[in-house]
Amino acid sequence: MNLPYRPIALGLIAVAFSALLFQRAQAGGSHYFAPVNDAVVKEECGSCHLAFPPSMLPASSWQRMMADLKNHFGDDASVDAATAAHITDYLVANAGDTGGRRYGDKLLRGSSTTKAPLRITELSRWLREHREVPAWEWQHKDVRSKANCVACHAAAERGYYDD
């Protein structure tokens, strides 16, 4: 390589090396969880609650959720078998341990996949995250649920967990 390239490729190598680093911190380091990118699932899981990255938890636990949604957390949230099916596939696909991998592990290190728990804040690494919040803030008329992520974090329906 002659000498007047050198400083151009090595100014290149620096910049696309600065990108990489830029871009992994954007992705919220270990409190990003990539957020529903499906349109059903946003409409039919999201006009209830916050659409949960399926991430958050693994396959089986998706499967045991969709599969009793006549009882979702004390509420009927029963819609039509094709929805469902395609709500199941999509969680199960995007799962903490299988295609959301790269995120969910983090979260559900610890936990068994196959009896995870159905709730997320039942996770230990949730727990454990979680666990400097004092009783009375869960109360709060402006949080009143542990699962109401929005309420402490103000990106969560970006993928973003940070405090």
The other form holds:
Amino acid sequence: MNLPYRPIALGLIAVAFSALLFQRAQAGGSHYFAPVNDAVVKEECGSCHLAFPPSMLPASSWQRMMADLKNHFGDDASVDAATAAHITDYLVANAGDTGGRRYGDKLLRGSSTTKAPLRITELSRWLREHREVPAWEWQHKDVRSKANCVACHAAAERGYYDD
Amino acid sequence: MSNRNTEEAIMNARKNRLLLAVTLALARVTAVAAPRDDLLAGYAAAAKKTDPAFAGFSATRGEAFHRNSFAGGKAATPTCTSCHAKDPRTAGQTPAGKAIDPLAVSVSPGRYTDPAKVEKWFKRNCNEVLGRECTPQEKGDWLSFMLSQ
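Show the same protein again, this time as the form predicted in complex with its partner chain rather than the form predicted alone.
Below is the entire complex, every chain and molecule, led by the chain shown above.
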């Protein structure tokens, strides 16, 4: 039998490549982090800053953060005990090393999941992804803070953090 | 004759429906206004307790309070307008860069209808700006200003 091996091989490579692309596109090119979909969490964690997707930090970080809301990056963000428990449960269940692993996997690469890092903006992967952003852009009056994702990532509220 | 009866019946039905609509609309307005009135009444009662000479709230005083600078709180936020806009009809911005809905009720009609939320933010923000809790008089004045805007 004389099969046209070359065209078949090329065809298979093309199919495999587009499947890979499709998968990436579906996952938002690995820059997709499912946004908070709990009303209480959205309200309590999203008034002062963007309600950060729980998959951006490991579960240990959320536990550490929720245990000290009185000193929340310089602000008193304390809530009543029942609300705190509800928020903690949600964050821990959807963290980057638990339920939200498929979103947070890459961002948490190279960061310790047991040392409970508190700032997303200090994760080594985050730093690498933002190394080309010049200082003056961070200081721009529309940016003000590294916590202000939406200033550059226009679709951050919907979970997309592409350039 | 029967035609006339039908017409009358239709007119009556319309009147009834209009009446119902008006009643419902009124009920809705009251439902939104009630928690604000309750809030103000609560602050008034508390103010009277500490100061027998209490003579009501003033939106003008509330406006002055909103723009005043205080020394007791955090250095970064000496006044309400450190984060909220000077003009309550425009949006403010948190230190983290997030927009804050305007405080004026005319622009943000949903505000001040959840007493627990109002108290939560008075507690946090007064501590940040003044370094202490706000008095019932201050809260009532400030709220009166926002309700008048």
